[in-house]
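Next up is one chain by itself, shown in structure tokens, the form predicted alone.
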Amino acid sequence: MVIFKKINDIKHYIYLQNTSGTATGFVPTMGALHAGHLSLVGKAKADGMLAVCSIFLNPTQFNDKNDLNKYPVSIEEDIELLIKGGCDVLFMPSVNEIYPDGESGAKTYDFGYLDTILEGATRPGHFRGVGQVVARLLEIIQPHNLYIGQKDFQQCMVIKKLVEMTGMSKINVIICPTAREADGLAMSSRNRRLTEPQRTIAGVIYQCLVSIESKQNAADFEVVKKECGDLLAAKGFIPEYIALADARNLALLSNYQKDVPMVALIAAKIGEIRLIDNVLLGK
């Protein structure tokens, strides 16, 4: 695996690889890698791509600076995992490299409705920061395929819209299934911060999502939503939202709709740790 820290160096390397006929598959991360990230790298490799991964802890997408300061950092372990996972190229730029005109000087994008609900409502400015960094990284890497995980479903929709807005629609945005632990907990870098008792009960979020899916033909969503909220609260969680939405545009739904592709989404805090997850509802 080749490691780059400078934009010009990685651009030149990728250009040489592309001219020799190898397409580029890109996996952007903030580090603290886990099996979910490696599955994205594995997908890029399986698709015959030059697998490029970035590790950049982006300061502009944290509306809470304490959250930024507490975000787990494990560079040496990350590099080891990527080597074992078959990653070809790792990009680890500095903040100055990504934002040469300063964080406030980076171009911003208006995601409209997507920035006003769920994650957008509870984390103001978050998607603006996501748009800033992803636009910069795509501009640098210029991948053929972009691999992202379904766990951040709303972010996936934001990134798809960003690709359209920036005129980079030739990039294939490939959304891969959420990687899960044995109890269903969505793999996340934040899971490292869970205490042992918290980790023991964290899988209840996925249980709630499965319940929302399984009861779609048997109950009103508001009833199931209350059941899930009560269960989460009983386990010590503070639910931020339990929502049902149109999977095509994230329009919020007040009840199940048979002819609409749906997604159920949950965000909840246990102690200081905020966890999110979602499932697409099958018919």
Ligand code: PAF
Contents of the next structure:
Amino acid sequence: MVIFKKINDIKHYIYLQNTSGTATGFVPTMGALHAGHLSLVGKAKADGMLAVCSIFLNPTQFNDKNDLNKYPVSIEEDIELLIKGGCDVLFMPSVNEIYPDGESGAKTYDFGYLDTILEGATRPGHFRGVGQVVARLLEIIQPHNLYIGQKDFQQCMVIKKLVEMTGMSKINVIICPTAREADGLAMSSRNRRLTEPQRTIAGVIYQCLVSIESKQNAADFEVVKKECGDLLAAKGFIPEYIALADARNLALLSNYQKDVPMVALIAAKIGEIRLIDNVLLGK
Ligand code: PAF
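Please give the corresponding structure for the form predicted together with the named molecule, as opposed to the form predicted alone shown earlier.
Now the full complex is given, and it begins with the chain already shown.
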């Protein structure tokens, strides 16, 4: 695996690879890698791509600076995992390299409705930061395929919109299934911050999502939502939202709808740790 820190160097390397016939598959990350990230790298490789991964802890997407300061960092381990996972190129830019005009100087994008609900409403400014960094990384890497995880469902929609808005629609945005632990907990870098007792009960979020899915033909969403809220609270979580939405546009739904592709989404906090997850509702 080749590691680059400078934009000009990685651009030159990718250009040479592309001209010799290999397309680029890009996996953006903030580090603290886990099997979910590696599955994205694996998918890029399986698709025959030059697998390029970035590790950049983007300061502009943290509305809570405490969350930024406590975000797990494990560069040495990450590099080992990427090598084992078959990654070809790692990009590890500095903040100056990504934001040469300062953090507030980077171009911002308006995601409209998507930025007003769920993660947008509970983390003001978060998607503005995601938009800034992803636009910048895509401009640098110019991938053919972009691999992102379904765990951040709303972020996936924001990134798809960004790709359209910036005229980069030739990039294929490939949304990959959420990687889960044995108890269903969605893999996330933030899981590392859970204490052992917190980790033991954290699978309850997925249990709630499964229950929302399994009751779709038998109950009112409001009733299931209340049961889930109570269960999460009984385990010590503070639910931020338990929501049902149209999976095509994230329009919030007050009840299950026939003939609408739906997604159930949960955000909940335990101690200082905020976890999110979602499932698509099959028929
Ligand atoms: O999902 C993440 O890890 C980040 O939001 C991303 C897409 C790498 C942008 O910093």
